[in-house]
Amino acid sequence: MKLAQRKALVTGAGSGIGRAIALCFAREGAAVAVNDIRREGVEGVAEEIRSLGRDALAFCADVSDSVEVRAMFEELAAQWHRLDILVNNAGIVVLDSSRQQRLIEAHMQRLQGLATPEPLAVSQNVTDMEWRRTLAVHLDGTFYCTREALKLMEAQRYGKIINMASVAGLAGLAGAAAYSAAKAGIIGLTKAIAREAIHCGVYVNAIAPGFIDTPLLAEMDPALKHLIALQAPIGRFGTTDEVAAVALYLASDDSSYTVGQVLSPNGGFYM
């Protein structure tokens, strides 16, 4: 087992990629603390982990709130006295139906070789609340959790921090300015802290998935999902288990010479 005796915390683990990573780590021998803003989600995943014979903690906390994050880490430290692995996975996607329809129309026009004379009118209609909430959950949340994890990891002279970025942060995605900005920020944060923390034996890296079939995309128009899938040479969305496999590599000793990197399982969407 690659993570025997390790203690891990995965944020946004109530479903989707976070759940897949938490269960993957548990199967590889780790005790796993799961966080989500939805209590039923974290408690359900914690029970799944215990059914695998591993210790589990469940934390219902909003990672965009530094007070809640600090309290979560204080409780974790009181219970486990250490933390070996942190996966900053919590995230949200905000894209209403009218903006989705504009993107579908623009994609169809491009595929047909037609010009797009009318503005998409997507980013110009993003509200202050959408912008701030997206950056707060993704970027602030990643920083707040990393800040608390470093207090434990640097003292114990060991740790693995894995931040969830996205191809949106590498290439930019039309219609997702706030999301792209947040994910690009996570990549910059990853590289900066990686240079700093490696001196204490703390490895910091990021994963930048392409389009993965998760509950976050459940509300996306099926036509838009199909068009997006066709843009990747592999011709499909990725699975949560495919992302979890990358997280396992970064969490294990297999990645002992991997520092400040962005690994991108994206099916060829971005090369």
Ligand code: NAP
Contents of the next structure:
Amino acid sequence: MKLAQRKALVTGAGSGIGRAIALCFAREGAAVAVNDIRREGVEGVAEEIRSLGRDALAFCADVSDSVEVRAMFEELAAQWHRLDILVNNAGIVVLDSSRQQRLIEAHMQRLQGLATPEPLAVSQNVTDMEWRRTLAVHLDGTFYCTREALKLMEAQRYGKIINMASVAGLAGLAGAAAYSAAKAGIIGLTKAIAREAIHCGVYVNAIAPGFIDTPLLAEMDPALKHLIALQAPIGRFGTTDEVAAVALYLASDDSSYTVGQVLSPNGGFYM
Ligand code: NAP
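Alternate state requested, the form predicted together with the ligand (shown: the form predicted on its own):
Now the full complex is given, and it begins with the chain already shown.
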């Protein structure tokens, strides 16, 4: 087992990629604290972890709220006195249906070799609320949790921080300006903190998945999903287990020379 005796916290672990990572870490021997904004999600996954014979904690907290994040880490420290692995995974996507329709039309025109007759014109309709909430959950949330984790990890001279970015942060995605900006911000944050933290034995890296079949994309138009899958040379969406395998590598001592990197399981969508 690659994570025996380790204690991990995974945010946004009530669903999708975070749940798969939490269960993967537990199977590899770790005790896992699961965070999510909804109570039912975390309680269910914590039960699944306990049924694997591992210790679990459940935290319902909004990662974009620094007061809730601090309280979560204080409770975790009181219970476990250490934290070896933090996965900053919590995230949201705002899928506007008219924006999706424009993207489908643009994709179809491109596939047919036609020039787009009109500008795509989707980011003009992004509201202040969408912009702020997207940056708050992804970028503020990653920073707030990292700040608290570093206090524990620096003292113990050991830690692994894994930030969930996206191909959106590497390539930029049309129709997802706020999300792309937030994920690019996470990549910059990862590299900056990696340079600081490695001196006290804390490894910071990021994962930038391509399109993964999770509840996050449940509201995505099936036609748009199909068109996106066609853009990856592998021809399909990824699975949550395929991302969890990369997280396990970064969480384990196999990645002992991997610092400030962005690993991108994306089926060739972005090279
Ligand atoms: P998911 O199934 O929706 O899981 C994300 C979880 O985070 C949800 O349970 C969500 O709760 C929770 N969450 C949202 N806001 C939160 C907050 N403020 N505090 C704590 N938890 C919060 O989505 P996923 O696809 O697994 O995404 C996980 C991460 O991977 C995200 O950072 C996402 O951007 C990233 N990612 C996903 C893909 C993809 O194609 N799926 C690709 C690249 C990167 P609610 O359901 O209540 O919102």
